[in-house]
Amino acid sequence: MPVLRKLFPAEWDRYERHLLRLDPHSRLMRFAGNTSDAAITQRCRTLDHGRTVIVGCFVQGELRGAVEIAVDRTLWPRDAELAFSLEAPFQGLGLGAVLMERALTIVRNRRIRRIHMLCLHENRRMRALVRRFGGALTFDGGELLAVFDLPPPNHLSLAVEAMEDGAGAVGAWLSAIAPTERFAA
């Protein structure tokens, strides 16, 4: 069973390794162009810890998918950008939808009102996710711009994020211990 949880900045090397494992087509869809290993490494090592949240999808303890949430750099941010990645064997299993739902809750709870995403026109899966979650798509010179307008947070959205954070922590703990240790008396 996949475990979704926020990554601590000290674990962002796992995110880098995940991005480096993406096959050429998945890299093209994630970065909207061909991207070298060196460019991915440089990008991951210069992520701004103060404005970035990464939610990872772990399968058997290994990071296999992620959504990167980058908040606008202004003092009172109102916009954020999302970027998704899933390794090829884990695409088409509904994990992108779970990551999208989690990202929308996190962003909403930070009082961010608008999300922007760029994707290639041929990225059918991302277009379907955008439509499923109520985003608007506009064509912009070979790429699609997806925009989500979000409502303000409420008690339920805050509770959902807190419960998901707790479930992610328990899931990470359970996947870290051996099965025989879980049931030992």
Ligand SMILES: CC(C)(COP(=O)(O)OP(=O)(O)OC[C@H]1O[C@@H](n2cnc3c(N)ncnc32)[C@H](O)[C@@H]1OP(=O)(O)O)[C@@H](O)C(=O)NCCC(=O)NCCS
Second form
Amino acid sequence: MPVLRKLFPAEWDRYERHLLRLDPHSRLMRFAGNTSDAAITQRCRTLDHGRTVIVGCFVQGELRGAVEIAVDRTLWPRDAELAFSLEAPFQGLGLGAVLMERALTIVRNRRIRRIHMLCLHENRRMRALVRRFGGALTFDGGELLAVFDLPPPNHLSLAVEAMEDGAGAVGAWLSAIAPTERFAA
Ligand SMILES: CC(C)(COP(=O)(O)OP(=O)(O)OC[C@H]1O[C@@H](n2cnc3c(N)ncnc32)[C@H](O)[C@@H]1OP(=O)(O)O)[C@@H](O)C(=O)NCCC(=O)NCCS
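Alt. form predicted together with this ligand, vs. the form predicted alone above:
First the chain shown before, then all remaining chains and molecules of the complex.
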């Protein structure tokens, strides 16, 4: 079973290694352009702890997917940006949808009302995900801009995030004591 949980900044080096493992096509889709190893490393090492949340998807203890949530730099941010990544063997299994659902809850619970996301036109999976979760897609200089308008948080959305944090901690503990368990799609 994959385990989804927020990463602590102290383990963001695992996120860097995950991004470096992306095959060329996934890397192109993730960064909407060609990106070198050095650029990925530089980017990961300069991520702003104060405005970034990374939700990781662990399979057998290894980080295989993530959504990076970056909120804008104002004191009371109203906008956020999302970027998804799954290593090729873990694509097309529905994990992107699970990451999307988590990200929307987290962003909504921070009273952020709008999400922006750049996506290459040929990224059919991402386009399908955006549509499924109610985002609007528009052209922006050859790329697609996805925008989600979010409702304010409520008791349920706050409880869901708290439960998911708890489930992530328990899942991490269980996979540490049973690391050989197989991933069932
Ligand atoms: C884009 C990405 C996050 C999607 O996650 P995923 O787990 O692979 O996708 P899912 O299995 O959740 O499927 C998403 C949708 O695409 C559809 N889909 C799956 N395979 C597809 C394919 N080969 N062609 C077209 N659509 C496809 C699914 O039916 C689903 O649609 P639905 O939600 O309407 O049912 C993932 O593939 C990825 O990380 N790709 C590389 C990096 C990237 O593109 N990042 C996005 C930059 S923001």
